[in-house]
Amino acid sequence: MTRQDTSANETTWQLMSWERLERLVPLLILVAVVAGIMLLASQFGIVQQRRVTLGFISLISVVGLYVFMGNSGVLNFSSVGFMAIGAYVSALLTMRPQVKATFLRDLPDWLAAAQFDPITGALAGGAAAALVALVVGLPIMRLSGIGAGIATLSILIIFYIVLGNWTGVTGGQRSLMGLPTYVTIWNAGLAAIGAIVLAFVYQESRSCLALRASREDEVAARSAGVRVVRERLTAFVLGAFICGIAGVFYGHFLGTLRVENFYLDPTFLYITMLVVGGMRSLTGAVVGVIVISTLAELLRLLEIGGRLPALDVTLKAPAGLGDVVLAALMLGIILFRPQGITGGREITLRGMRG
């Protein structure tokens, strides 16, 4: 071998290194902006860092939804109902014995008197989401458009229904109490960056590649050879999972789980963080999540109203202001910028520098 050979082979393998770095980058900024988030709202008080958790656990779910709905395109509306398998799975494994004997005295035995550490019941509650979403996704992923998601809200309805009136094992439509309250701002974002961190290998895998092109033009894909039932299934059972996650998250952050908790105020909301960030896009579903959660904080404060003492003058909001707000802005993006704020595409350092 020439020197001019060896010489253009570790041009070329430096020019592969620097790919593989750069197609690193919008993972590694994503991390850095929920670590930081994180680290600055540990400096806060108490009531602050719960509304920041609660953003977490939000993202977490809004992460799970893109892996499915951002990269094949089709609307799904059932991720709320994942969140609720999962937070009651884990809550069933995790509660005491005495409080499942007080709220739930139709369990099984071994349930009754099971009480597993919050890891188990957190993995138990994100794998039971995934059973379920590969048992109903089976017929689903079969269509496309406007069935497929009515298909979804179908799957929702069933699940509250359901969970609202098993009310041997999930207390039906009284509140079950009882759930032991790990959730801190801390373990909240680390599984907040777990989640994207799986969503972002899902997205960089051949499969998720394959899915992606189903989703631009159904009918080459096929063509291609492209098994488009088999690659929406895949995305659909791992983005339950996520958001079996979140469920188990959420339910252990307030310690209290309500059905109604888990139904169509969450669905929309979660739907219009991913629309309005860029659904096509990781970055698009972090960034929605932070756009409309802080948007979101800033209309609930004014609705409480407060004093300028300086103007001597007092602001407050209707009740209300913050639900239509929040849908004009989705409405706004919709019509003038239908890629969402992202445009679909993901942070980069030279996107960053302009």
The other form holds:
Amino acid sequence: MTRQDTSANETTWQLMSWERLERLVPLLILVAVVAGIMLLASQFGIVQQRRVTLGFISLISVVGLYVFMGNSGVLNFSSVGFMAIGAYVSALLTMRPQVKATFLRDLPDWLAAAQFDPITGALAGGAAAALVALVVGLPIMRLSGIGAGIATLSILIIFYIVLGNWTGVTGGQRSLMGLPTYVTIWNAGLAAIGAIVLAFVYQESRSCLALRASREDEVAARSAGVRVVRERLTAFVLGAFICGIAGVFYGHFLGTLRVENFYLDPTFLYITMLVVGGMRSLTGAVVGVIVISTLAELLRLLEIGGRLPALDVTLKAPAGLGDVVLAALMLGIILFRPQGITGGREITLRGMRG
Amino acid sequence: MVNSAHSEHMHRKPCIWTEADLKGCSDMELEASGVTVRFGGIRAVENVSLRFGIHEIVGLIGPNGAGKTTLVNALSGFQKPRSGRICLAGKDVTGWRSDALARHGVARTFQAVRLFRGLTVAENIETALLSTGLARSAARARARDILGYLHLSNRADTLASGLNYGDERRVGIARALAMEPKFLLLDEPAAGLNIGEAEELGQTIASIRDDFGCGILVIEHNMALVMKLCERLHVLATGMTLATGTPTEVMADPAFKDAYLGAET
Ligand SMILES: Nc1ncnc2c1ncn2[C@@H]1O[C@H](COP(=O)(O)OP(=O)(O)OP(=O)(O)O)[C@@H](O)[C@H]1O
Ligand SMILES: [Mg+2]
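Would you mind giving the form predicted in complex with its partner chain, to go alongside the form predicted on its own above?
Every component of the complex follows; first up is the chain already shown.
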């Protein structure tokens, strides 16, 4: 091999590794943004910190929703149901036996007596959600469009009813109290970063490319050899795992679980976040959560009523304004910018990438 | 190459209904035998038998609504026949899923092209390559080769939605080629191209057969292209086989002249 060949090879090699680095840029920016928010918020008081922590939990859940819905293009209303599974499984594994004895009389003996550490509980919560997703996903992954919407909504309803009536294990309609509240802005922020990394690694995989192809054109994807059901199921299970972890954090953040917290309100909130940000990109998921959380917070403050000291005027918005504004925003996005704020692209140093 | 394939086909031409049908098609053939497809009352394809080998270019022609696309759908697993069998390399593959057939060497393009519009041209090709089991880096390199082969190198990083019509059609062919097909089914590849482009495409198709060593079944309305490109024709009309044979034979066939040319002109 001549010298020239060698140097040409070296250049190609450098190009390739630079290309690889460049692909990581969106991930690095998103992680930096979340880390920045985490550091900034930690300088504020406990009330503000708790609002941001809740935002991080939403972020985990919306990233989980994105993994399946964004990459497959298939409507999914069930993600909050998988949050519930994660939350209850972790609760049952980590609550103190004395507390369980007070609220849950019908637990099997081993479970009533057991108390695991938070990490085991969290991983088990995520794993349980993933396992359930594998079972319910198998029959419904061939659906798309309205069929998928109805099927996943049915799953959410079934989870809700089962959890709400399985009184011996979940406390049923009463609240389940006494979860260890170990969630801080730090571990929630790190979990959000973990969810982003997981979603990004998946999105760069061959499995996800096949899934995105099926999103663009299912028939053509089959002609390109794509096993559509299998690829969808992979994303559905991974997304459910991430949502399960979000549920774990939610439960141990509040310390109390109520089935109502895992039903329609958060379902539509998370879908709004994803759609507004742009459901075809991870950046869209993150941007949507940040924008909607910030907006919701401002509207909440406005509803409570606030005084602008400089102008000496009191602002007070009518109750319910927040929900109306969010719904109107969703409508506006769907009508005028259907790919969301990000247009379905990832963020890069130069702007947005396709 | 073209010559040898031609003589080979001449050799095998009389294999329309022989004892071979009893033991299925040979190793090198894709075959539909007695295929019938109906949509409600519409007889889209009625008892059609067609087979072609891995070095042949066969034209599937017929007026609009004749059932050409439906037959290709049946051959590629997108349409389950109501009766009849599909046979690939000696194996009965009737009822196989389309993605499995694609991975086993039956690739196709679509009349409506159907690219993955939100993905780049390179990703369109890589999707197909990866499903054949290639590693990522190998797929990337191979995609570059295939795009180069079809003169699409400078389009690799454009979104498929941003292509012009001719490029779009060639990307469709590139995606099918990425499946390493033994049998390539092209549904009106020259539709919408001008005369020069169509001619160029004809040459590309002929060289694909030689360079990739695959059999090609091409649906085409452009008779000049068909006559030049195909060694054998299969004519459908209202779902039924009207004529088969070499282009010259078919053109001389009175049934063809009546039904097809008569209707077209
Ligand atoms: N999915 C379907 N449902 C109902 N009818 C169909 C369907 N697909 C095709 N047909 C009908 O079957 C017949 C054959 O259609 P096909 O598309 O195979 O024709 P074609 O030869 O490809 O025509 P063209 O040259 O216009 O592409 C037509 O009458 C068509 O209307
Ligand atoms: Mg057709």
